[in-house]
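Only one chain comes next, encoded as structure tokens, the form predicted on its own.
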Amino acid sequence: MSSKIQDEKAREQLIDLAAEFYDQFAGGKIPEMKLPTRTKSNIVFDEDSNVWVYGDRTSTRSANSVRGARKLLKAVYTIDFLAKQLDEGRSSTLRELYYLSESWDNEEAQFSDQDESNQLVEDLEIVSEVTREDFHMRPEESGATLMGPLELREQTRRGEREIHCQKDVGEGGYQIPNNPDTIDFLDHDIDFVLCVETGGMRDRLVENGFDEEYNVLVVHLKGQPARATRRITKRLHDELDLPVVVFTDGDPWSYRIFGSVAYGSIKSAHLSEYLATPEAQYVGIRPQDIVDYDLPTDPLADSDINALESELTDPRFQSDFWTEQIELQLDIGKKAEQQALASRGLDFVTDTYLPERLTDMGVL
């Protein structure tokens, strides 16, 4: 679908939503907007698709109370702003939307903080079934990058351009755009996709030529991955039929980074089937690695212990592998970073650790 047609579709969906409020008024009904209840208790793990989705419970934003009327007023003002933005071919950030509301002529429509405006944009995504990227709404720059044997075409304000993600970029790689659906994959020599949590490890892999030696596309997650990063990873898997592996630190928060890539996150449960890659595999630092390689470690903090115990009951980690590794980590009371592998030499990760692990997993 061309970007112009996509913009028109997004605008139509927004206008249809505003028209619903008008029709409710005209029919003598109190305007309302129904949404899935956005609480942790209404997030369920769909066993068929292996991703987080909203459950059956819904809540209603109704103008029958001052609080509800204020929320709908803010929704209408935001819809008007987004529709104009699409008309003009402009874009804005989530942060800018919060500040822009200060200029709206009705003080009741202005946002009290950015969390409120962020949540409203997510609400509009859910009820309109259009993503914020198609609203031309951007988060603050994530800076996540790709490096590897992939040739693509991207759409820019200066027209289309073709880029090879090794030959045409510097050591920093190709920066993933806010909306990866504007990219066309042209050609590639990729054997698998390797998602890497930290910048230090990403730089080590590139410096050691791991992307060239093993025909791997290195995706820098930059910590908890942004939506654009998860979306392009899913597209690479689904459209190019590429295996995806995730390489993170060995701590509970990093396991959740893997879970976010593979199964989706609670915060974006309405987009899990658009963002998540359930077939992704974990190749990151394991508690068993800490023991086997005698890696430098840090002690588990109380928050780490609580997070690990929570993961023992998390549907995303219900397997013999995860149960065994998490229980081992609780037993040894230690965690380790990716860069701890450097204690065995700067080339250990690319010459030994990853090749052996990926061969065992059947990726190499």
The other form holds:
Number of protein chains: 2
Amino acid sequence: MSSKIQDEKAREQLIDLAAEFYDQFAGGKIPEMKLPTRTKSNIVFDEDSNVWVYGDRTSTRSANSVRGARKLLKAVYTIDFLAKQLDEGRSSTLRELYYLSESWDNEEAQFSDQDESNQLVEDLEIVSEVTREDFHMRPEESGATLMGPLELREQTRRGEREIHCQKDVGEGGYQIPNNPDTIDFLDHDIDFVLCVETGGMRDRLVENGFDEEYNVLVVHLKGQPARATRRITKRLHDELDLPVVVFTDGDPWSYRIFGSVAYGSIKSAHLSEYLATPEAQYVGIRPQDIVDYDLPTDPLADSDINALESELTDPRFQSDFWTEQIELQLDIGKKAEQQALASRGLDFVTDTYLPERLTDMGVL
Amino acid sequence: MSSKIQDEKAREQLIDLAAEFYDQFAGGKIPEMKLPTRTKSNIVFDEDSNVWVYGDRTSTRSANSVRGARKLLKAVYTIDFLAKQLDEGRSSTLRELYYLSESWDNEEAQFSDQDESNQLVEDLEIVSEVTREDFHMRPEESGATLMGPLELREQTRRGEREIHCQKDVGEGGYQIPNNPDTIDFLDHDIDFVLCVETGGMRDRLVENGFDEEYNVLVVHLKGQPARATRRITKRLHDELDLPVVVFTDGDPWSYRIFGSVAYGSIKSAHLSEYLATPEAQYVGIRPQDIVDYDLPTDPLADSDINALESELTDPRFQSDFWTEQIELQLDIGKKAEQQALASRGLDFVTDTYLPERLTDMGVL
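In place of the form predicted on its own, output the structure of the form predicted together with another copy of the chain.
Now the full complex is given, and it begins with the chain already shown.
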């Protein structure tokens, strides 16, 4: 969709929200806004789509109390700001919105802290079914990069840029913009998408030419991935019909990184369809790798053990594979980093580990 | 310097180190290595060059104890690895070096933890006077980006890339490589370099076209800047004779970010001449701005107050400007973020704050 049409659609959906309040007033009703209840108990793992979604319970924000009325007032001021921002083709960060509210003429509409404005923007995302990116709200940090045989066109506010993510970039790669929906995929030679947790491993793969040899698009996750990184991964899978595999450290926190790429997170359950790639597969480091390759390890800390135990009951990890791996890890009491593969030489990961594993998985 | 010649020089300086041990053996002496003592008490602020440097005290690593002999053995194995790496035109991360040592034939030479290998590489940097980047040791994360009227050539292992940091990049900008000494500056229209702490403010400046309107190269610091970011900032200043200004949040931690750009840090005192830009100037947020512009603030936490008090005795902040500002901040008990300027509208920072301040400072 062209970005102008998308902006107009987002703007209309916001105005519709405000119009609803107006109609309620006009009809003699106390204005209110209905939202799915956003507590952990109302978030369910949808077995069909394999992602987190909200359950059936709803909460109502009503103007029938001073507190509730103030919340709706803030919503209206925010809608007004966002609609104007879209109209002018501008954007802003969540933090700027919070500070900007200090300049609003009605003091009652100003936010008392940033949690409040963040929360409201999430509420508006849910009710309007428009994502924050389509409101032109930027995150504070974007961050991740792409490297591989992909030619894309990015719509920047300075015009279009056509960039090949190997030939037109330095060793740092192509920097994913805050809103990756400004990107069109033009052409590619990609066989699969490899999401990598750490910068050290990303650089190893690029130095060893893994992206060139196997026609891989290397996506740097940079730890827990930003929304922009998860979004472009999903688009690569859906639009180019590419397999996605995820390569992280071998510890419970890294399994959660995989989980957020594949199944979404509780915090952004309303965005699972926009951000999650349920078909993504986990490459490693697997606890079995620690045993098979005799990798250098660190002992599990108490917090690691607790996290692993909680993953055993996490619906995202209810498969024979994960149960077996997590129980093995609790049994051996060890964890290993991606870069521990270097104990078998700097080329082991690209000459042996990944080709063997990806062949087993049917990706190669 | 071409990278081949630079690699050869680094390699020679490493081999010279090992040769020294050999000569000591051959001359019937117990091998040893002399280093400046790397404790806080032996680091002094050099008033002439305005950066941190080591004092006169030295420590000796001698093979006259098992512990000392083991340290020198590890140094020799590491030199061997680094020399081979340079010979083959390859590179690796500090973490890979640590893991790789597990594959060394002599168990006594293997590192017991990563602190030990990190420390040894720093020692070798100091003794050989070659930087880690010239050993081809990569950091785990690089990170920051450039946006502005600069055309550069990056020597990648896939050949040269010529990139204009406005016309050939997306909104995310040009990703600085791990070793920015692979970059040649080809052409530019830059009037000054503006280093910005937060991603939100970096995006604001780019969205508002500040880099285009004022011929600014915007360097995103991303919090405490990586070595690569500080290095390229210094090179821009030294080689292109450009003023460098630093724009951060208004709190003691951000003043330290400015300090590390301008004066170097205690931890990397041996690199001050390579990384620090003593001519860099501080734009803001200044405590005086909090008062003058009535910015939204947070109260100082106890840790903020302690940090400010320690800065009052920090040689890097011994100027009337800093003393006045820090004392004012302790007095008002408040701190403010860069993005708090948005309380005066999203364009205030680019239409009013920066132009006025930079005119005052003589940069515009």
